[in-house]
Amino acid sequence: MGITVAKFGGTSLADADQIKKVREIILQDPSRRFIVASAPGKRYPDDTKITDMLIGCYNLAVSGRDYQSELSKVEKRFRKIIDELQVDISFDEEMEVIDRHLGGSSPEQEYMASRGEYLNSKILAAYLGYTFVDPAWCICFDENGDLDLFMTKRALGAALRPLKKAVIAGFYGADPSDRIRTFSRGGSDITGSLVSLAIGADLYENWTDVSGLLAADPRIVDDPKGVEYLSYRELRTLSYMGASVLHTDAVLPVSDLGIPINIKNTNRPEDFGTVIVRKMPKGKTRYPVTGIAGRRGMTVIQVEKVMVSDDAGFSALMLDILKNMGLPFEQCLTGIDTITLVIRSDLLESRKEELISEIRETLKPDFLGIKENQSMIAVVGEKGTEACDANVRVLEAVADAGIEISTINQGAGKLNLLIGVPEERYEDAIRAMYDSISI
């Protein structure tokens, strides 16, 4: 019998009824031996996630305000879950520890943000009769808060291999000083991937509230097709560009061993979902384009200087300026006598004038142009963009819709075509692109 790692998201574990569904799913397949749990998410649209409530307690505490009322709401929600599941577990001691932490001289946000996963995982482990594993013991961060993959693989493997069945809290670990460290939001996906890597799982299931990945955003495109199979590279690109089914970094650990990821729906467990693999299984249709995703909130900066292509140091100077200012960029496009940068507007906002001044002083360009309120759209396909006319049809569709294109970029790997369009035409562009190709 193989080993399946099953990660359940916040909506899957939002209340006792959802946790009962999760138990049924787990018990249906004996290979589901290692379970990764998130903190309780929203029970209904206007609800508040437990993690947000805990961070709210932290914000109240560090500002010197009373946090007890908000912390009491967190405790009541967990008590309700425990009572409805009829689990023999008490959180009195854990809540006292959290209270003392908040009332101390230096409460920490990452510690507070992690307590939802910690408490919910203890409930789920008790409900299932599985061993609870605290990732503070075995998911290792360094002093700077970066994941130590080598140590994590060793420690996590040593902690889990002797166990027949376990529930591991998602989202966090600890550094050498035993300080709690967290991944970015959605980081329980990464925990599931790390667990799969450490024990050499045969399958990593990621259970959420949708039946896999859709080829486009259903809020923009009516009834987009579901994607049954896609590659690790395609998923990383789509996730990075806004398809939020799976955390971007969750792909990397499992891809090393070729462990497939199956995105499944807790509320519709019979649905096939989406399977992410290294190579498409034989007999499965490879569509020219796997999906379309995009991100708003971009600024395009164009720098022109005659003979720039003959100056080997010009691009390096541009990148040095960004590095010294701590400004990451989404794209850097070079052409004859031009360099074009795409930067997130929220990161650029407070540094824009400083950046422009530095470019003018250091590079002395002939022209410096800025286009704000731009969006970037990725048309993603492992083979499609090099093997068919998908790119031509996409660009024709955008042009026919009268949408201005600010940038076009396709790397040598031809995994995706990146197109920049004004934010006010973002949704029009997505629809035009989707309608132009056969997905």
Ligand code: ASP
The other form holds:
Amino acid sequence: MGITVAKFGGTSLADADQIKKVREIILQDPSRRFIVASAPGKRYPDDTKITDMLIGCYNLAVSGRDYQSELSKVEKRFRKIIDELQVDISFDEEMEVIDRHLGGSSPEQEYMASRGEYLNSKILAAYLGYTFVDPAWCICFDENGDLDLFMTKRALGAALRPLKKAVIAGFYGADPSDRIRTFSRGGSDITGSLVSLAIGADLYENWTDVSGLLAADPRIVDDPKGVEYLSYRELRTLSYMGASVLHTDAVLPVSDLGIPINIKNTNRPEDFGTVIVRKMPKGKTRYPVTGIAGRRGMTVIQVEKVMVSDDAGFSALMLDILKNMGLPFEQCLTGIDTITLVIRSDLLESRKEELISEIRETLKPDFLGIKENQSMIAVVGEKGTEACDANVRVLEAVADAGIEISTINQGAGKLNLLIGVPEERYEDAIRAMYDSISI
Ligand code: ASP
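One more: the block was the form predicted on its own; return the form predicted in complex with the ligand.
Every component of the complex follows; first up is the chain already shown.
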């Protein structure tokens, strides 16, 4: 029998009823031996996540204000879950430790933020009869708060291998001084991926409140199709471009071993969801385009100078300017006599004048133009854009909708076609593109 790592997100574990569903799911398949749990999330749209409540307690404590009433809200929520599930954990003592930490001389934000995962995992482990594993012992961060993958793989593997069934708290670990460190928000996805890697799992299930990834943003496109299969690379590109279904750093650990990730819906476990794989399984239809996603808030800078393409040093100088300014760019396109930069407007904001004068001084361009309020849209499909005329149809659709295209970019990998359009036509462009291709 294979090993499945199942990670359950905040909405899947938001209250006792949700946790009961989770138990049903886990018990249905004996290969679900390693469970990664988030803190209780939102029960309804304007509810507050436990993690945010805990960070709120920390903020009150460090500013010398009374945190007790906020902390008692956290306590009440957990106590309700414990009572309804009738689990036996030493909750009073756990809360005392947290209270003492907050009232102490130097409360720590990351410690507080992690307590939702810690308590929820203890509850879930007791409810399932699984061993609780505290990642403070086996997910290793360095002194700077960055993950130490090498150490983590060893420590986590050693901690989990002897266990038959375990619940591991998501989102945090500890540094060499035993200080609790957290990943960025949504980071329990990363814990799930690390557990899968360390144990050599056959499958990483990521249980959430949607039945997988959609081919386009449903707030823009009516009823977009679900994506059944996609590659790690496609997911990475779609997530980078704004599609949110999994933490972007959760892909790398499992992709090394080629462990598939299955995004599943706790509220509709019968749905297939989305499976993220290295290679598409044989016999599955591959659509020319897997998905469309985009990002607003871009600035396009156009630099023109005759004979640019004959002078290799020109592009290098441009990249040097950006490097020296520490300014990351989204795209740098070179053409005959032109270089075009696409930069996130929020990063450029206070540095625009500096960049412009650097370009003018160093490159002495014949023309320098700036287009603000641009957006970038990625049409993503592994080899898809090569296999058919999807590119042509997408571009035609945008042109037919009367939308000005500011940039077009496709690398030799043909994983995605990136198109720049004005922000005010962003949604129209996505709709036109989606309608033009069969996904
Ligand atoms: N509870 C943390 C958050 O709200 C981590 C997670 O849910 O993955 O971001």
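Numbering follows the first chain given and starts at 1. For the two forms, the rigid core is made up of the largest set of C-alpha atoms that agree within 1.5 Å on superposition. What you see is a predicted model, and the numbers here were worked out from it, not measured in a lab.
Visitor: Superpose the two forms on their rigid core, then report whether the C-alpha of residue 21 is displaced by 2 angstroms or more between these two forms.
Guide: No.
Visitor: Against the rigid core, is the Cα displacement of residue 51 between these two forms at least 2 Å?
Guide: No, its C-alpha moves less than 2 Å.
Visitor: After a rigid core superposition, would you say the CA of residue 177 moves by 2 angstroms or more between these two forms, or not?
Guide: The answer is no, as the C-alpha of residue 177 shifts between these two forms by less than 2 Å after core alignment.
Visitor: Core overlaid, residue 318 C-alpha shift between these two forms, how many Å?
Guide: Core-aligned C-alpha shift comes out at 5.0 Å.
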